[in-house]
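There is one chain below, alone, in structure tokens, taken in the form predicted alone.
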Amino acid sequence: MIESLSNPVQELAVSGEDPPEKYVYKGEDGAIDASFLVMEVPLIDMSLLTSSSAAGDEELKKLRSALAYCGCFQGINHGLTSSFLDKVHEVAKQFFALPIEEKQIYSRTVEDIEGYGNDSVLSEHQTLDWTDRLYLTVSPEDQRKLGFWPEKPRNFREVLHEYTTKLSLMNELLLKAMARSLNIEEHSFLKQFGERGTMTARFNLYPPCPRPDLILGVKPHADGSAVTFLLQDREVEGLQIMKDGQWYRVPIVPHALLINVGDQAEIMSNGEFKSPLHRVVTNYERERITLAVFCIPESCIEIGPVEELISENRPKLYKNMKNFVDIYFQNYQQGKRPIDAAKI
């Protein structure tokens, strides 16, 4: 850690001043542009993934194809009602709308990534993201640091608990479906995930940005999770995915969950599934609020390519390793792809 905590981006946004140079993105992966082509992200009916019918088999084929093609899909018929997802959006919006002094009660410390504020600054050359976030460990429940969990709005804790409890079940269902789609034993990925896998929630606020042509909400990265569930903003786009060297916009599908695999699923699947490189662009006029929930294998369990997915035709592509998340954060803030450290 090389500096004290940065000011909230919300404050920079209302100051009317030019953003500091450290927010200007200097990557070589093309222009920052919100008007790229839209990616046709596959729709998956999650209610069919447990079905032994012909329709269920068809949906498993679609799931395998989606995760091999772009690493993500729009999950529909997931069992969460529209009114409940609206409630999740609402508590996020109400928290970020609190006066700064009230939010700062939950500020992270320099030693901790959890809490309200900005991401850790690990290098003086690091480009900062145009976002304020609230980052919380949700499970295992005995790992929760409730001092960072807002008590305003009043129902924040209850709504987050209910939402992530349902996502935990969905994560299990999905890891089994992913294994079945590859014709391997359905607990193959779950065994590596462990019984005490970590679930973290990241509430993101992207305030209006005076220079969306120069500044990103989140710089390009792939997730260090096995599975990530994203509840998109209901109205404002911003997520982009890299495919074949080109950035594509990800559309909003009302009340769908955008679900992507992370680096750990790519490793476990021996590269059958692709952890997508993605970034967030900013908006000159409108704020954007999202909630990402990351499902991360238990750190003490070794992950690696499932044995049945290694063959003469498809040799082992990744090393076996424990605690991938530590490697992930060291590489990510230096602008490197963490999964490269796992390649053989």
Ligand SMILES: O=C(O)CCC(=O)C(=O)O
Given for the second form:
Amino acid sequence: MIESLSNPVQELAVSGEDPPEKYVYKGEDGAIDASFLVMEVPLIDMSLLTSSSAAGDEELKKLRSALAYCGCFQGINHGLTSSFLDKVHEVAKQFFALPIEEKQIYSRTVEDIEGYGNDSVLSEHQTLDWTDRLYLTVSPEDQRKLGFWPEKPRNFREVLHEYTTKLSLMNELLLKAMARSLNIEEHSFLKQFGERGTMTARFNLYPPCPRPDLILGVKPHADGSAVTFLLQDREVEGLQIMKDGQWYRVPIVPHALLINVGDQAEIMSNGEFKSPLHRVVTNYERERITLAVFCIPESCIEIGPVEELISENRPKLYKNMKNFVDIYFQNYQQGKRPIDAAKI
Ligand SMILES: O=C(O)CCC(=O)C(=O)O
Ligand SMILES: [Fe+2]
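Just the form predicted alone so far, so send over the form predicted in complex with the ligand.
Then the entire complex follows, led off by the chain already shown.
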């Protein structure tokens, strides 16, 4: 296997040169266009998801239909203040603004996806994403590799810790609400998630791109998580979701969290919830910074469709399996949709 790391896209972007051919996307899923229709991503009031009132029941119905319809929603009233979310965005921005030598202290190695860097080059035919990332394991806390956790800006570690501690609680609340919305025992999904599920954080920088018509920020994929929390850029759009064979733009709702289910929630829900295919387009003039936090079930626990969601009318659609993330990466690298490997 050829494997090497590519140069920071941030440097390519300022060089003013034409981007190398290996960034040009050759997929056949339609033109790259930033002016598609906007997806009406439902807004969900997260504060109502724990309420046993009529309004709470109503919100659960909305949650269920959002996850069945487009696999995602804009979470509002989530309990994180706007000023705190601005701070999270600010530390990400300050990290990517550091001189290259300072960021490279945290560089990932070829063997490890954690750290600062971008796509591993595994084959000559691979198309690279127009993005630089900082990828960190957040929990379980004893698996953090602090050597990759930036010391600059000064409050980076503290802000990330606080943000992800809150998201971890939100993940639990949401997995319970997702189960209740399907009228199944509320711990059905949480049990499969386990007490030592993994949480990873991926800071994404998409530098301005000279050819947004040819180059993607992130190629089409669905997430391998159970749940993903995305803090979008406050001003620059870029995320697109596929629905019924069409790409749609995901709008920015200031200070909302864009929450989507990943393949593992699709499997556990026996396909009631849809893990959405999504991609990121680039912008000619402006950089975009996002933070994706992935909540991933404990790898040694077997996940599979919850029994109560299997019936004569709705047969079991996915196999039971452990360590889906491994299956995910094997299939992803071969350009296959990982969830297909889980289908019966
Ligand atoms: O940056 C975005 O808008 C989405 C990133 C994403 O899909 C991912 O990191 O899995
Ligand atoms: Fe994603």
